[in-house]
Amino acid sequence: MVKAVTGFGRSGLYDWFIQRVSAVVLVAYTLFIVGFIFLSKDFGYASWSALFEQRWVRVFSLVALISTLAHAWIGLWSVVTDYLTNRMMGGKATVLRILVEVLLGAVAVFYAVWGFEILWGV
């Protein structure tokens, strides 16, 4: 049985789940943003600004954001823990591993947080 990473589910499926959803909005994200980009007539800082003025492309941003963050973690999890194994590594394998998940971790924080301060702060 495959463990799972976020601890929501009993079993890897759930997480599986949340990749892919998150891959879907993350695609949708990266068209919106490459449309708006090519599409608008007078691209600078007031159409930019414009755009992000509207409380849906924030909520849409937002929600890119945390599925990027989310995509993320899982993907690093899995990394993580097939390539910093005790067969591969010894046995500091598993105090690595732990100190790679805190840091991943850290760093995931404070992009959140970091993004909500950007986006809901102006």
Contents of the next structure:
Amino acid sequence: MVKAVTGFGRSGLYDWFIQRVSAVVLVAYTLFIVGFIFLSKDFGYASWSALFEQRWVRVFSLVALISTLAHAWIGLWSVVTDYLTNRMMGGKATVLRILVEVLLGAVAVFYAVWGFEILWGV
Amino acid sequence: MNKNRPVNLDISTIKLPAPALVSILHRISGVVLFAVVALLLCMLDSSLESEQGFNKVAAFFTSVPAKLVLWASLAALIYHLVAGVRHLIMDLGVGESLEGGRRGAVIVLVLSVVLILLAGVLVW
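Let's compare: the form predicted alone is above, so bring in the form predicted together with its partner chain.
Full assembly next; the chain just shown is listed first.
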């Protein structure tokens, strides 16, 4: 059996589970933000910044961002594993796939640090 | 494992019935959304920085090209969310039959188009 060394949860079952849990978090967060924008009477800088001054909103936002990155990692792993294959482009596909995954991982880390900096204001 | 199993993952030779179309669009919108995170973080950064920053983001989205980018991003988000909810519903055992899969796929496509058009109205 092939070991999914670049998978997120170390096994397909964990990946499946993380994918679902993060999806539910992201649906909740999307509805929360969209709901806030539409339901606030005078949506503007004052109400928007007041929202993010609350700690639970920052925590919820950070959890949503981390969910996004875990969710994206699993999804992007599936995509590169399906399309950047040895069958399609020979042995160099493995090298290319690893490079792409490293690059995507770097972007994910960058997003996480950036998001944390925004939410906890540097 | 037999390494010479016949495979056909050449998408150009595969017909795309509704469930296949829903699946490939789910992947494409997912890849797009990973890039859109940068745009969202940019907007969040400016909008929380100061009142001027907030107004700058609002002003930026009055131009037509910016509105198109925003609408395309919202379209990817809406589609990915609707198709994702279908996955969650199917995980609960609903609509797993061949016919249920087809019906679910058509519902996803119709519902997304309606919501994406609605988002377009709101953006403009």
